[in-house]
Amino acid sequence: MNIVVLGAGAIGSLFGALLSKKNNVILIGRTSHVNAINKNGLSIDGKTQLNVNVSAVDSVNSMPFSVDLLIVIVKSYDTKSAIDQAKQIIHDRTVVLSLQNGLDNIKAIEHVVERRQIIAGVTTHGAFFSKPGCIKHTGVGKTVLGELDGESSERIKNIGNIFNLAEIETVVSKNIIKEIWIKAVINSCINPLTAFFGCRNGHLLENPILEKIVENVCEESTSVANAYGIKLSYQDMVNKTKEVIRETSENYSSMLQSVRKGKKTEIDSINGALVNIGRTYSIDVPLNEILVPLVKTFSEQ
């Protein structure tokens, strides 16, 4: 399969790089992290040892190839502008999956790409920048794949075995949207408390005051989706919630390693796009109202 990947920060080269074993792959990136792939190749230590020569550029210009699959993996404040500069590469059977972070990136891509080709994903792996052309593989995760109404059809089939035979292990969901709700919810605990308080997604268990945050923001976020229609369970999410902390208990999130990067955050697009539902429903939301200001001190907004 020829497969773009749109956005090749940590998880993103991490993809691209299983996916290029038996695919054609080629990583749009930041031009340092390009130019150290092009000369050295992409090198990927920790839960995965890997080096490969995979295909990077900079920017979206001509494709060598038609493209099948374009992967979406940017951060979710640049879906927008991305997607519309990938607009020229994508045609008719172009299927776009968004596997990113956020409860708004579908609405962004729909702007620009037909519905009927969009997919969605999410995935718990955790990885991190070494330095260009570097990735840490820190945390083995799931990655779920699904159609947007939920059809299982031949096409997310396909693509579900092609991750799963390189090594990314991942299943095909009938309800997409409410495992992207389920993702956010559990990032919308994670993320930024861990940001805020400036330690690794284990401490949150450690000390009894944050468990005791974790659980009441977990149970306003559901709250909130309920609220929209996603049906989901209090005490699962609590227990879905501090079974990924254990599970990644040595990772700093995502949205921990931007602030330390003096770098712009997701916050708008979990926390902040749950205040926003919230108050259409009428459902209160003090704590994610509390957080999205907290963190925004912290970060480049």
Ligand SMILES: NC(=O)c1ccc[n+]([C@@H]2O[C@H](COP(=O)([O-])OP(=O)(O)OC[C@H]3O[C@@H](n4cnc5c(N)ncnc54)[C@H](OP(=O)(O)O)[C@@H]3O)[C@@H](O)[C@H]2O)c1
Contents of the next structure:
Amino acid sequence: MNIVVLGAGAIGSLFGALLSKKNNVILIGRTSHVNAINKNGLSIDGKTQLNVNVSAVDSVNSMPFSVDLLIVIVKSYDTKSAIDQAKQIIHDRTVVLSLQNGLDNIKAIEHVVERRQIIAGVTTHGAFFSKPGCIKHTGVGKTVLGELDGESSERIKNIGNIFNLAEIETVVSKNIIKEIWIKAVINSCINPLTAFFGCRNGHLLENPILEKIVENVCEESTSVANAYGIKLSYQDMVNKTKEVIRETSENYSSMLQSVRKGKKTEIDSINGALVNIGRTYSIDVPLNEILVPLVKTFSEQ
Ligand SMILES: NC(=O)c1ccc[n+]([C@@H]2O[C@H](COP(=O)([O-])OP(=O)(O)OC[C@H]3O[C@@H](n4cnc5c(N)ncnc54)[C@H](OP(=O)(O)O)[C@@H]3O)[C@@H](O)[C@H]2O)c1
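Mind sharing the form predicted together with this ligand? What's above is the form predicted alone.
Below, the chain from earlier opens the complete complex, with every other chain and molecule after it.
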């Protein structure tokens, strides 16, 4: 399969490296990373040890092949501009996969790509950008892919198989939108609190006041999901959130990492999106509402 990874950062480079063993892969990333890859190959260390010679470019010009699968894996605040730049390589039969976190990526991609061409996914793999050309695989996880309308199409099964053949453990879901919401609800509890308090994920359950705030944010975010038509039980969501916190207790969340680097965060696509959707359905979300500007005090004034 001819695959282009749009946004070769931490997770995009990891998936690109794994997929490149059995597919034609081109990574689109920033110049320093692209130059390092073209000079010394792409190195993955940590849970996966790999050095691959994969093609990498820093701008979307013409591709040497017709793109079958475009994996969009930029941070959610870059989705609109990235997909806009990539539109010249997207043809009628290109499938566009958003593997990102956040609730607004599909809408952003739909500005440029027809909905029938879009599929989505979530992954619990963890990866970290060590330096140009080098990625650390910090956690082995699972990946879920699905058609937006839930159909078990041949193309989604085929892409799932290609991921599994690349040793990216993947299942196909008949309700990928629900999977995206589950991840957003969990992230809405963990990411802003760890970013604001500058703590490891596990600290949220070590402090009873923070644990209570996690439960309250979870209740708000779950109510928004339910109002939107995604049926989730509060008890399930709070259990899942605490399970993720325990499993990742030593980790620093991606939002905290962004704050520490002085970079923009995905807060608008997670808690911000929940606030906007909550408003549409007259659901009160005071905690989500305050978490958005609190996180922005660090990197976006
Ligand atoms: N990392 C993880 O463990 C993980 C796990 C699960 C899900 N996710 C999700 O996956 C998505 C990507 O996360 P990440 O951690 O891999 O982010 P990342 O390391 O920041 O990677 C994104 C890369 O894309 C680059 N980029 C942005 N716009 C571009 C464009 N138009 N053309 C070329 N390159 C462009 C960024 O450059 P700049 O930095 O210069 O903007 C960055 O190098 C997020 O939605 C995240 O929540 C991440």
